[in-house]
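A single chain, nothing else alongside it, follows as structure tokens in the form predicted on its own.
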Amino acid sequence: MGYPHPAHPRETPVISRYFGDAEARTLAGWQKRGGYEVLRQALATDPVDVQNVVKDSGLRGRGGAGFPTGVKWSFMKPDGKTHYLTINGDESEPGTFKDREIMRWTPHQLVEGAAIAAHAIYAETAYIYIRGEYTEPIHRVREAVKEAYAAGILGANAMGSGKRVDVHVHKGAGAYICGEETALMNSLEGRRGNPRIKPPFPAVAGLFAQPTTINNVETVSAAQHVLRHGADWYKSLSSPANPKSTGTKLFSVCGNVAKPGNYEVGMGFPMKEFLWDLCGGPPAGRRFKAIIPGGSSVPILTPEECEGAVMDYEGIQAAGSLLGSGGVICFDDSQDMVRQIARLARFYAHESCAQCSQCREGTAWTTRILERIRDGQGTMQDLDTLLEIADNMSGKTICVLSDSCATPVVSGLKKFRHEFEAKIPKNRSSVMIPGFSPAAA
């Protein structure tokens, strides 16, 4: 449903079916809706068979990378080592707030998904890592875990299966970088949340140097529906035009749009119809100027580029951007794109862990130059310098935070260069230092 708006008839609510339903938050309410029956069946099933159903469904990671979930689970073998499952609820990307609603309204859906995923990867312990600012979701998930232990759903003999399944909730300290999988593991271990160099990959040496699988909140929540209804059912929810993007996807929509909220639609949904029919289009009297379709770290699209695009991994890539986390940010024609892009760069400069010099220096310099242009003190040379800095930031650091800053800057300059140039005074050829007056020197 387009929570907090009434469900639109063209939505396909699977994960979001019980958003706004307070009874579904409780164990009794979740069980009344069939909750934990899939877990009971999964615990009686060989982990390889669980992996295969998810693999056949085509479910891909909903955190942004889009890696096939069943394939990721199949990396984990019964090798006698201690395995861990970590679930990424550190949702900090500007424009993305879908996992928050899953945890707020259906915490048992997440706990059940976590227990199923842990069983599928031969793990006895799962950690749910939640963004520190998400105080209500943390409370809801902790209460759900507590209820599940009290009912014997979790613990040493989960649902009488003879198998141990423990789920722990970890509150993050509010650092965006801890949403990166290896930084998240460092944070869980009590270390500074810096990303690790890969390889080794988490499936080989992850949390506490043991084989580890990391999944997103939405991903494990979807997995239980795949097991309940089957791989073919899940694939039937999406457009057959692109068999690589299956099932449904939750999209967070914000910015200059009539009905912001969370919408769940089948993969392959037409973007134009999504923005206009479901989300109500731009505010009255305005036109869309730009759309960021997958969280703030992906290329910006123009309305013309959205015209024939479909909302799945390949469809948005063909339009010139990425599906990412599914955070859709809308800008109407009243917005100053230089100011908006400078705000994004400021966010990434603030959140850089400063481990890589290209990111530490690049995000800071990008922000300073953008803010100089925004304030009418830029030069035409600054535009070339921004592109040169972006080139040195992309693909050259341990994680992709540096790329995330550079991407909207490059696409913004490409598509809205006239707005940048309009802020640059004519005949300005040298770099002005804020606060420095040549006359006073």
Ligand SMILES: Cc1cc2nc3c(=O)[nH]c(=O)nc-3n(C[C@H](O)[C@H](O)[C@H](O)COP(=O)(O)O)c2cc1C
The other form holds:
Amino acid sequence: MGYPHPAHPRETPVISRYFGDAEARTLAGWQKRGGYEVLRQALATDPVDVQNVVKDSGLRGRGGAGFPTGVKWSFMKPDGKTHYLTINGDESEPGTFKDREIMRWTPHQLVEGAAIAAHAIYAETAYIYIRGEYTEPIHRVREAVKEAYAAGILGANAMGSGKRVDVHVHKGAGAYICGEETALMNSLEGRRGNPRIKPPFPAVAGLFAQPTTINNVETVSAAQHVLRHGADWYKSLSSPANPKSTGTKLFSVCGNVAKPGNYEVGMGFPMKEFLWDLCGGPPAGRRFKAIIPGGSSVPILTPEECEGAVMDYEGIQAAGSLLGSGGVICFDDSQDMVRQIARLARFYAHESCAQCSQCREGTAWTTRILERIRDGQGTMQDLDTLLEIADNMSGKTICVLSDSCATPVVSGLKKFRHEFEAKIPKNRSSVMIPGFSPAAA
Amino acid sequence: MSLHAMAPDGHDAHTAHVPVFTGARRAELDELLTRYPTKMAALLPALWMLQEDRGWVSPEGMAEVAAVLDLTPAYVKGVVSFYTMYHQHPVGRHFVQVCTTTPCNVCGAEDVVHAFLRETKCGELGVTSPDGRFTVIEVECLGACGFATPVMINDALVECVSVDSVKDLVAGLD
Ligand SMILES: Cc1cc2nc3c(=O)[nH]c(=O)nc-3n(C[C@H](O)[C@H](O)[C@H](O)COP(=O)(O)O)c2cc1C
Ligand code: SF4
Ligand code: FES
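Structure of the form predicted in complex with the named molecule, given the form predicted on its own:
Up next: the whole complex, starting with the chain shown before.
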């Protein structure tokens, strides 16, 4: 199987098992591989029992925050209200491209996972929100949904269970912020994708003001394997050293690395072996200079900090960063960190939804200062200003996009300060405004 | 019923809007409305239909969408302008989006952008080439970071585009 490299013997392909296998995309192919049997069982099981198996497995949300999935599901009570499930397929975090592969290669895995999760939270309707740029994944998932309806797997009497399960695909239109759960709900409702102030939390009043659960594509895909093989089996896939991070995780790897791609390993996998044995290390003749281990919004690590780190929520935190969405971005020693961090800040400035001033102004200001330093026009004072702005952007806004911009800037400044300083002309104490002469003013 | 009928030089800036939501499209929209508890929720899908059929989201198109979904044109415009994928102006026959966010940029994405600007004769980002064939823009992360540099040409994603492959890629487009 040549996806895009042959599977490494140290990988544990559960979710990614059928990546590259075109037959698994079809309903017949998915059923041949045991597909939809777990859904059939789940529909005959009390939702609380489904929640409990997932709780016992220790599965945590794969969208970034790592919240325990079974616990999240258990917030939804049979209260007679209309419940909604929303599947987050917005995946726009730079460095992360795992959900795309789940949707491209195993769309029925997602549809089945969505239907199971809907049942577990007493919902009849699930919306799968997929970013607009994902034309092929959208097409694949839509086809899978169509096939599932035609076969009676979805609809008014799903698999003959007497229960209604509807799954709809909703296409985004280009906005990173719509991956934030409340922004996604606004977008689905036909509004601008502005995050909402919490509380109320989605479990109380989410989509269309009804109790709502939102789960990442990888999360619900993993949940069905948990139900199929049991909580103990799922826990056995990860390192026994840390019972708080269980099962497998799909990591996306990109940037300056020999073999970029998606790799599924058990939680607790040693990062050094991951980067070298699986991903082939840095490009030939180069050395790693920096690694961002969890998508672009987490702190930057130096290769030394990655040395003894293990890849699970607590392990990466102990190394000084976060597991996040599992997007590993590699920088080799040819990179100008100031230029790349400035480019990252520009991403956040572009993607800010602009409702909080700290974020709207902070991301733009940070970008301008970083670009000025990049272009050799900065001052030493700018470095302090950057930290000051970052401080004002963190923990003070409606959502954490603002913090996400500040994080790589602060960690970049801390760990690569010499590169910033090297770009600042000596004795430059104030900013030169082109065409402005203090004498003439 | 053009919202801004004439350009300053007296030239009609917009061809008359032909309604989108008639016949099969209307039926498609009606089916879509059954999936949501509110009409408003069909706004993004309706705008997608408009753009697919007309190539861009014109003020007249927005007014039509507003009318079919019981919204105001101002509201619709507010939503349209929030999202980057709706074209508020006509674009070239081949709309080329090159990802230059950091993970792609460390792999040389900016050079790929320059190669596109050169080969398409667009010269500048966002400016349609004189022959109307191309518009090139930079985009933020396309979610294909491991296949740098990914480029979206209309609806198709081309992975692993390098400076060397741009020439052939452009030559292969009509
Ligand atoms: C700015 C921002 C962007 C986000 N983008 C995504 C995303 O693209 N995909 C995703 O699944 N979660 C994303 N999240 C996290 C979601 O808000 C939410 O926590 C997640 O979808 C919950 O699913 P899980 O519990 O299965 O992880 C984002 C959060 C923030 C603050
Ligand atoms: S922090 Fe930024 S993106 Fe988040 S709600 Fe505020 S302005 Fe919008
Ligand atoms: S950064 Fe280019 S596709 Fe993600």
